[in-house]
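Presented below, as structure tokens, is a lone chain in the form predicted alone.
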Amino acid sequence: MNPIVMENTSIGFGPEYGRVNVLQDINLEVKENEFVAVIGFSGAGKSTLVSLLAGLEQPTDGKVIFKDKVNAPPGPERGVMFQSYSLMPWLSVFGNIDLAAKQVFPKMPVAERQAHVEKYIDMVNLTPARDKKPHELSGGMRQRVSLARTLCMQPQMLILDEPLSALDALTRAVLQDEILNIWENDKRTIVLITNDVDEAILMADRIIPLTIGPEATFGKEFIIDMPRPRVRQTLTEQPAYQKLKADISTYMIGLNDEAKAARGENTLTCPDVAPKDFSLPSGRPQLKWKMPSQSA
């Protein structure tokens, strides 16, 4: 049984008579413990796809099936990590993660829950900062708190909505490695939303592009048949990586060109007008103004 299945799923917004679907006829099957990356341009509907997968939005047409439940509401079995940290500023690292643990495991004894939270703080290497508030943390550390908070709920599926896009390159690489280590040691089904082809190749088993929106749908999928663990220092030197990146980049550029051609020529011709001439006619006396003298 695949944990998540989308069948002819479409979603649109606005009144029915004028509604335009953001996503159209989406079909997807994600296998147990599979790592799938969805890539797409800005405005293609990636965040809307996250909302559908998480149960935050209901489809206009079709089905989203999670563990045999059709169009089920959101729950802790599907953990979402957003671009925004969304941390409580008055709570410490421990407090932010413990808040999620309390909601998901309300009957867990206090000592057991504390050990549970400490486990995930240590998992993202934040033990020295466990008592710090969000304003005392760097952006990368805040994103680690967000990751630990999501993982502590022990979701069956992780949905990552471009969680590293706002980070600098070095911090992004560190967190990519941490997510991969956690996934390899504690297998979960993961769907990663990203616009970074290199990130998708490094992390995923399969890459699925979204076409240009509106009415975006899934395009040709790419299987990443490269052994794990993938070492980023040597990854770019591998012929399989080079070919895969070239194929994906060419395909995405082609989607963009097709979308431009479908929109047609959209150039507006400006009217043939000239600016008004506000200069005075020749021979007209010029008015002069003299600064009045100041008495001593």
Second form
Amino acid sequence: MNPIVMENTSIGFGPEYGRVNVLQDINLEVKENEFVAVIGFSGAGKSTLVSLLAGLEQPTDGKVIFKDKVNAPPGPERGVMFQSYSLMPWLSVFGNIDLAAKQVFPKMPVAERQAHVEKYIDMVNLTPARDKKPHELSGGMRQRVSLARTLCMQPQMLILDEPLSALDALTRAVLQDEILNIWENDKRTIVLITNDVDEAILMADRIIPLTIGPEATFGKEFIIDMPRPRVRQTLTEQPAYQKLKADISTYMIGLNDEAKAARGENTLTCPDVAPKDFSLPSGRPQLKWKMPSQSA
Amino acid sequence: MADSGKDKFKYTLLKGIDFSGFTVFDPVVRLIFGEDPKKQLSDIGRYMVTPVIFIIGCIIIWSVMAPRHKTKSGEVPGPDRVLASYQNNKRFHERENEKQSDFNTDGAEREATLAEVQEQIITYTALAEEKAKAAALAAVEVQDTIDAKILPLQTKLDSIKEKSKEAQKLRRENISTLAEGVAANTAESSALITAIAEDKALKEKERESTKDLKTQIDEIRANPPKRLKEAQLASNKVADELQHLKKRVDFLTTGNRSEKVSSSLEAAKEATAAIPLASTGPEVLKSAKAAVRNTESAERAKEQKYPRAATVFWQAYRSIFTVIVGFLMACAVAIPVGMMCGLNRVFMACMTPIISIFRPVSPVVWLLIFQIIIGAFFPNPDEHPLFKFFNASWNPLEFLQVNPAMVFSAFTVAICAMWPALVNTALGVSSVDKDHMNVAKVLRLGFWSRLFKIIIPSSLPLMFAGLRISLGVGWMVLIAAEALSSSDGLGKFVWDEYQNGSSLSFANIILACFIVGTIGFFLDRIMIVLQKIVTFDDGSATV
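Structure of the form predicted together with its partner chain (previous: the form predicted alone):
Let us now look at the entire complex, which starts with that chain.
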């Protein structure tokens, strides 16, 4: 039994007359403990896809089947890690995670629940910041809190909505490793939504590109069968990696061109202009500072 | 670090200053702890000394400009007069306190206080005599100087008068001879008419010439030298104090509550004792009746309270109490209704017309409506449980003398202060971050935990911003409502002073203006601190 299946799913917004579907005829099957990455351009409908997967939005057509339940409402079995952290600013790190833990395990004794929450805080290396408020944390730390909150619900499936796109490259690399590490130790189904091809190749078992919207749908999928654990430092030197990256990039750029052609856009040639040369002729003494009249 | 404890204290202090919004004192604290004195001194100079100099400048302009504008109720009081008015009001308040405690004391304490007061009376009597003498002396002296000043003017005036009198006499004679001449046809009638007209013009001229001197003399009389006024004021002050001491003696002896009770009981006892001694029926009846009457009056005296006069400070306490009650009533309505508006679009649609129509209504209209509507609930205020509760002798708020007028004012405050809180709460509740709501959905939070764990905390900052505006509006409305409804409070104080029009009234009104402003400032500060507590970002959004 596959944890999540989408069958000819479409979704559109706005009035019925003249409605254009954001996503059209999406078909997806994710296997147990599989790590799937969905990549797409911005505006392709990635966040809408997350909403569908999590059950936050209902499809206008087709079905989203999660564990045999069709179009089920959202719940903690499908943990979502949001792009914008979505932490409660009035709660501390502990409070934010505890809010989720309390809801998912209402019968757990207080001491046990506290230990449970602290385990996840420790897992994302935030124990020193346990009682800090979100506004006192850096972006990377906030996303870690969000990750810990999602993990502490012990969901059957994780949906990661561009979790690292707001972070700088170094922090992103660290968090990618952390997520991978956690996943290796505690396997579960993950759907990662991203716009970063490198990230997708590093982390996923399968990459599914999303075509350009509106009426976006899934394109040709790429299987990544590179052995795990994948080492970031040596990964880029592998020919398999280089080939995959080239293939995916070509495919994505091709999608972009196709979309442009479909919209009937003409390529405009840029006029051949070069900036004028305002530098002083050589041989004259250079002024150290400009006269006010000259600068004006 | 060696002095980490000191540093910790310093940062706690700085945090407190920042939190309460008195950031002006930040460099002072840093200077005391010796942090970069040069920068702190420049900061103090810039942000503390400069404003202080500016304010002093304003006060100087006030004191110069105020006496120049003469009004029907005297000249506009300068800062000195307002300060004097503050001191007067303060002394008045203290005297009321003294008299009240005198009224309530009994036993040895009463005797001790009485002895003390009587001692004071002796010193004050001597002092009063001395001051009265000084004032009389000053009056005589001043009279002399005034006389000396007036004398030359007066002689000049007299001489002018004498001269014009003679000239008038001459002209009158001239006119009468002319008239006779006209009658005897020896003179022209036109000459007579010219003479009469000339006489009138000359009379006017003579009056003009004396007018100037007369006003000069009047001015000298009206503005005696300052030392006379000062001497009189000093004498009056002592006389006033002496009178107050005499009143205290009264409240410590015959006017004292325990004394009243014991004297009544004594009389009752005597009357009871006289019953068996009486020989006739009417005499027995008289004694028995006296016994009953005196026992009753002793009972009444036990319940008596000191009838305090309304001081401006008491009025201020009452105003603060009223505004807090009104504000709490506004919160009690605005927060739940605002939340329902924010949660439910249908309810919002129902409430929108009501909010839009009633929000702009003037507080004066509300006050009148409440007087009629709520007045009907208290046909007999003394018997109503609400007022019985507030005016019971064990209630610490008994001194505020809660009455129906206060209830009307509180309701007016409530209904006028309700709207900003309501609208802001509705806005806060309806604009909860969509991501937070998504988290709530994923967590499958129920309605109540969604409300209490997500919606209310995230709408608190906006809600408190609304409450702060509400309290400000309420305070403004209250002063107007009190003036109109004659509910004791600062508004009524201002209104009474305006109506009574004594020489001090104008200064008292300006004093009330400062008191109202100061209380309003502190109420706002309290709300700012509350707002900062519930604001989860760095709190820079609120100033």
